[in-house]
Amino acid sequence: MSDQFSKKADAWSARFNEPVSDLVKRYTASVFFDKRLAHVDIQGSLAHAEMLAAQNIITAQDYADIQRGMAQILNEIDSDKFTWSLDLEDVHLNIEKRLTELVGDAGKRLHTGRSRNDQVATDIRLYLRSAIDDIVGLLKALRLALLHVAEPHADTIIPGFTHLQVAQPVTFGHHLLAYVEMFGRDTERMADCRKRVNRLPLGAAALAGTSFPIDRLRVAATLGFDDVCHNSLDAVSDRDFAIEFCAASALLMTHVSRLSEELVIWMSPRLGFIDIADRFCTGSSIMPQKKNPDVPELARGKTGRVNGHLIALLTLMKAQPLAYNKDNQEDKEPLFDTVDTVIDTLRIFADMAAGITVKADAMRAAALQGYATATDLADYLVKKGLPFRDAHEAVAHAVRSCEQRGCDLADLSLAELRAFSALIESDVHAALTLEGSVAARSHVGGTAPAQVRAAIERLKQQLQ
């Protein structure tokens, strides 16, 4: 029987009368998109090992020989001189036969006490956890370049719009951090998404456990786990930890898609507030004169890909009896996709905000258009006894003035605006300025200079 298994493709062959046809292999295997699990496939598998010579499943000698022939391995795949077979379905099976190619019996003892379905989950939360890691230091590093670009800008003016209408002004730095403040909380997000992806599933075996005394807790503590899976069937079945990321996932790319869109608007030659390197830029095969925001653009479309995933991979759970089905090896591919979009998205993103040019005046430019200040002198008003739905309508009738004359409030005279209100005095002009406007809103979250710059500084600590 020995030698009978090391001739076939399958681990499970002697079963069956005929073999299976190279369409249906190319059909369900999954080994060139899964083969990126090898690293965590092979940390599982001596963990795995350990154990078991612990528990006296296994000699001494056999985890000696499993030690050496994954030392080989690895070197064998790390130098891409490990050959890949199709027959052999997964990255699983491929790594186990070589393995039994090089130590022999001991190879085979390896699988012992589990079933590829806890194998595998093993491995996509080993694998995952790493993403996770990597992913909330690229978040950092993101965070830190908008407070590099923030912090100077504490005071620079830029409109503020509500319905992309001019509303109120407020700084550019303030501005900024609105996005620092949606990646503080995808990162909370993945941290806590973390906890749910580093439990053990290993040991669950095929979906009852096994009847091998396995200590479940040891393997891991040797892998870094928090705790285990309780249910052997929920186990090996769940996929909530991969939904959950990709759920993350999708929320972040939809904050990168919100600033991709603002820095499209922002980069246009009708505002011209900012400019890009050009290293994130292409020009036009037609037109010589174009820049074009392409990483911004290309962002902001790859959001809807993570949505994709997503919804792909609640699509795939929502149906499945227990335990363990063959559908679930269609998580893999959009969990990876997922995976390295946002990591290349928040790489990119971060070298790109830190080289972003501001055009300070054209933001003061356009803040000065639209009746920005309307709602301070509402509040000017309010501040002097007129009760606030009067002094929003004197204000409206301010601004409609000002509309056919082609002015800014701050332009009209003290008596013109006396028209409006006879409760306005001398000091009303503070209250219309720019500086004035932004100033006045000086408590916590308010966009006053003093109140970024106490922002940016709490923020600094915080990512230290």
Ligand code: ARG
The other form holds:
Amino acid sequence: MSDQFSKKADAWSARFNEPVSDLVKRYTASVFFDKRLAHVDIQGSLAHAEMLAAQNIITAQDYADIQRGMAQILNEIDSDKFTWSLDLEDVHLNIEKRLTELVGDAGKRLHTGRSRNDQVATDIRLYLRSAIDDIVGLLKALRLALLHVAEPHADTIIPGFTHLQVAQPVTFGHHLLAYVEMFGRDTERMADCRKRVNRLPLGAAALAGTSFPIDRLRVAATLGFDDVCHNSLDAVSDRDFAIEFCAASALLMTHVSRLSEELVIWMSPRLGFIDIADRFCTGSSIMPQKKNPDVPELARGKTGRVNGHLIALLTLMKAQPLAYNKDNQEDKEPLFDTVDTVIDTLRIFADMAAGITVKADAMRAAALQGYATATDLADYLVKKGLPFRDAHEAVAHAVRSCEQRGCDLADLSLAELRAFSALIESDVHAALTLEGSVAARSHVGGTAPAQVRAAIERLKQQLQ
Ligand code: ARG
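Okay, that's the form predicted alone, but what's the structure of the form predicted in complex with the named molecule?
Shown next: the complete complex, the earlier chain at its head.
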């Protein structure tokens, strides 16, 4: 049974002459944030123990004891009865200590052929794999929600902007589909990142592997990993998979942030293009008339913290010599916060998108201002044989004249238009309407209602 040394408090205390101060203990401990890895830590430990038993490194009885102890620990954690101790530094040592309390020597044998270095790397990968699966599911829900808003607005006209100046009319459905595309690429990035997350570090032990006859492929299969990490030093030390995830998240949040910016602008009473359901907005404590788009503003703001986490992890990694260094304990909070922020944001956005009220009249009225069909007039002249540069100039004169008169291009009579080019004929007004302008852009990727409807169909098939 236990020998005299095991009574020391820390797993390594036999080596030391004095205890650490309370401040150092707090500084080096991670249990208060890494305890959220408890479930995956136990999952990893059980797979390791199963393999140890299969390889006759521990007995079947030891494995059964470990299973029994872990089942109870899971119970205690889930019912909030588990006592987490700062003295035991992290989630791994807390669980191992409790296991030993519950099942004795079998608990002490669990760590055979393993180190916390390969253990924690495994835990993070298991945790992140499931987070990615959640995010991919939420991205799909958000894309579907946007598709549903886009569908009845394949013909709704909104001014398309460049430089935030009215440029050309587009359809609102087309505008929303731009975000469906962005979130589609975000989904691909997440799925691609998952491939590199889904490899097993266990077996690397502290850094050099282990002298026990372990079966890494067996553990990988038990835990659903596609492969093992092929170099023990790399397995315990790199966090590139987490950095990659943060980079994909930063891009995802950048897309959310752009959409947020548009929602805020569209909801401004100056434009009044949309309304956002009250449950996503707040009022002002002083100005009774206010309804503020808090959720999109916060999402835009939270993009900053996700970008920050990416930089934090890159900086954490950049000067680390092989192999594991304690720096890596700092990977968790940025990673957890990135996951939490992305998941909450996507959940809220799918719901909020579905609740948007579209004010098509305001969109149309805005598209009628700003000479949005000037390019159409130039294209019209080109089709009548004028070189594009000359057409551009003729229309620029027409726009200037409209500006002076305070009217739109479509308000000019045929005779007035002909003053800018004799090539203009009675069919010109069809080209100058908003509907004519969008309908003319009927190629793959164009804003024509027919193309928007086709794109929605294609995306629906894809998302089934
Ligand atoms: N809590 C540690 C971490 O998060 C576990 C690994 C500790 N390994 C060590 N050699 N100190 O990275």
